[in-house]
Amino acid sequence: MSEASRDYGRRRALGFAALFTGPALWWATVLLAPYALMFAISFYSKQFPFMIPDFQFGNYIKLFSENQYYTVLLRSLKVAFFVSCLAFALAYPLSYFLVFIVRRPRLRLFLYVATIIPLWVSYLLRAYTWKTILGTEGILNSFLILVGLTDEPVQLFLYNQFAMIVTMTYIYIPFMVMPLYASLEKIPRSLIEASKDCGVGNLKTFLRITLPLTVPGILVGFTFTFCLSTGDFIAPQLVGGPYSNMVANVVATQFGIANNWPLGSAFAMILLFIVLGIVTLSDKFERTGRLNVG
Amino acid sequence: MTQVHRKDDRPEGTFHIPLGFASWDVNRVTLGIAGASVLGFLYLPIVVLMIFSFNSNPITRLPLTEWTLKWYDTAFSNEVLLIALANSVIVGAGAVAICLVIGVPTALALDRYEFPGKAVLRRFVILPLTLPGLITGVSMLAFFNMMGVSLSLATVLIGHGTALTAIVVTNVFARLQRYDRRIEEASADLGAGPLRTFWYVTLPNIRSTLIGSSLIAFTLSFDEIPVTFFLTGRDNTLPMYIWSTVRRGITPEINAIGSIIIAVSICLLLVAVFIMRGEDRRSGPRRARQAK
């Protein structure tokens, strides 16, 4: 190695150190340390009101053996699954409409941005508005009474899993639209035209060509919506009623009123593993999918 | 995406509606209705919120009564709400500052240098966006608790800064990857040191991305609950105030302040999106290729 190149290497290393030492320390302190600590606490034991540093699996065993806890876990997965399916059923026609039916690029961009914008706009307000829509004194009920479909306000709309699923579907639809739109837009129009030129009908073309080519987008969309809705604790608490506790609600309770941080940490770790597991899996499938498509 | 369909591509016997929509046939109409209803579903609650913020009935129900501005008046004379609003602005501004100070060097390091653990770092940094916000919230709560730091607006600010830096990192990194690096080499060839090159060449080229991602980070911080929920002490941010109010019941005052928040954040976001798109178009890869 020449003198000059060694000098260059040293200067580069110095530049890197100057640039990145601060941020590296910051990331280690405020992100790595807290996550590591929570992982450690999930093995602590609880002797009310203190938690004792320990290494035992009691918290995790509790989660999978006690009825009240694993019901919550299963419910979370079930609700997240329904939310993802419903979001998919609504987002696919919308994305298809945007990509294939709207022809003017400007109008399409405008409608796409209009679809995505609610995603960034006050989560809480959007969740809360469903309370005003579905409530006993709410808009839906007063509308039904106004047009004479019912005399008594219907109690069934709010404070149950139905309300929770509607609200969360509404909140997370944009996360489904984004990847679906991207994967539909990538499909070469020539493929679809070739299929039609060969006399294949619309539906068959859709099932044989369009749908399979959007599988990566569908996976990403499901991953987003599923992970986000399993981890939500605001919407369930707002519109879910008594039988709608989700994993995230239990974590919040354990870190709040119940004051059992080890158990809360164990539950948070489970949530973390579920989310990371799904993200990794879908990433892997998406990659193999991409290879198959070529 | 180039447009494959041309006017003369349309099968005979169909006619064109000059709305940007395609030819008139049953499939397309069905899909159009489906698409429009989903868009309607997306905007229904927002419209409801805004309409009822101007409606005199204290209960959010139909039929509409007379129009009024009194809820806006109540909201702006509610001192607790105004303090919460001020807190939110402080936290948002502080969080954006953290995002920039930490996020830009991280993006530069990821773009310019090869180092061990780089792939891990890239995934690690976006964890707070991937994982449910509450996980970041409780783990930072446990951490501050262990360090003996008492909860205040400062802990909220650090929490938001940490959780949202990923937005700046990913946007700036994407921008750095796309812009024409040769102008930096030119600057170095002309004898400018790294700091000067950064200040006079790199920074002006990523400026709009910085503004755009700061706006996004601010809007998200302004609306953040899961992290704030665990890290706040006695002080409330605006979303926490709204949260504590709407859990008790519904007040039209929230509709009023909510309508303002939504209007302002839609404007900020549109500005952010268009600024960032504009920058890519002005000095993106296409321009660089043309120069060759």
Contents of the next structure:
Amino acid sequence: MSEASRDYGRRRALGFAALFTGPALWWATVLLAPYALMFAISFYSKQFPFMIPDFQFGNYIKLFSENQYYTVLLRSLKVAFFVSCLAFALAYPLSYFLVFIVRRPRLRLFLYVATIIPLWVSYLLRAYTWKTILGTEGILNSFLILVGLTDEPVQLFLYNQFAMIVTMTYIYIPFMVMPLYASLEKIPRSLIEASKDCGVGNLKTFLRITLPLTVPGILVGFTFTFCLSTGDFIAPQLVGGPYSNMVANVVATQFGIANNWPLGSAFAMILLFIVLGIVTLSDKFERTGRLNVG
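Right, the form predicted in complex with its partner chain is done, so what does the form predicted on its own look like?
No partner chains or extra molecules come along with it, only the chain itself.
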């Protein structure tokens, strides 16, 4: 190898190192170090008012042995599942309508932007909006009284899991619409036209072509919505009521009022492992779907 080739190789290596060092340091400092610290604290022992460095699994055992903690974990997973299902049920028809029914590009773009524009609004404001709608003096109760369906405000709309699911569905539905819209938009129209030319009905065309080709978008949407809903903190606090706490609320309590950082860290790590497992499964299913399509 000539000297010029070696110099060129060294310059490329130095350039790559200079380009990679900054993001690597940022990732290690901002992401890896806090997670590593929290993981280490999750094995500490709590002797009020101090945390004793230790290596024991008592905090993790406590999460699954005491009813109050694993009930919160199961509740979080259940609420996140229902939020994801409801968001999908609303987002798929909307995305399909925008891609295949709306013919004018400007109108389609306007409707799409109107769907995702709530992401630019404060999360707290969006949550308070539904607290106002579902409250005893809110729009829903006022309408029921106006039409004569009830004589007094209904208390069932707020401070329960129903209110949490409705509120979080509204908040996270843009994360379901965006990947579904992108997947539907990438479907070649020639495939659908060929299916119809062969005499296949609209329903079979949808089930055999459209739906399978949008599986990657469905998986991405479910992953986003489920993971974000599982770790939600504000919606359960505003509209969930005292018996609707989720994982994030318990973690905040342990780090704040209870001052039990080891237990809070263990709970946070369990949530992190669940999210990583969901992302891994989603990626595996997406790769399998691509291989089957190919």
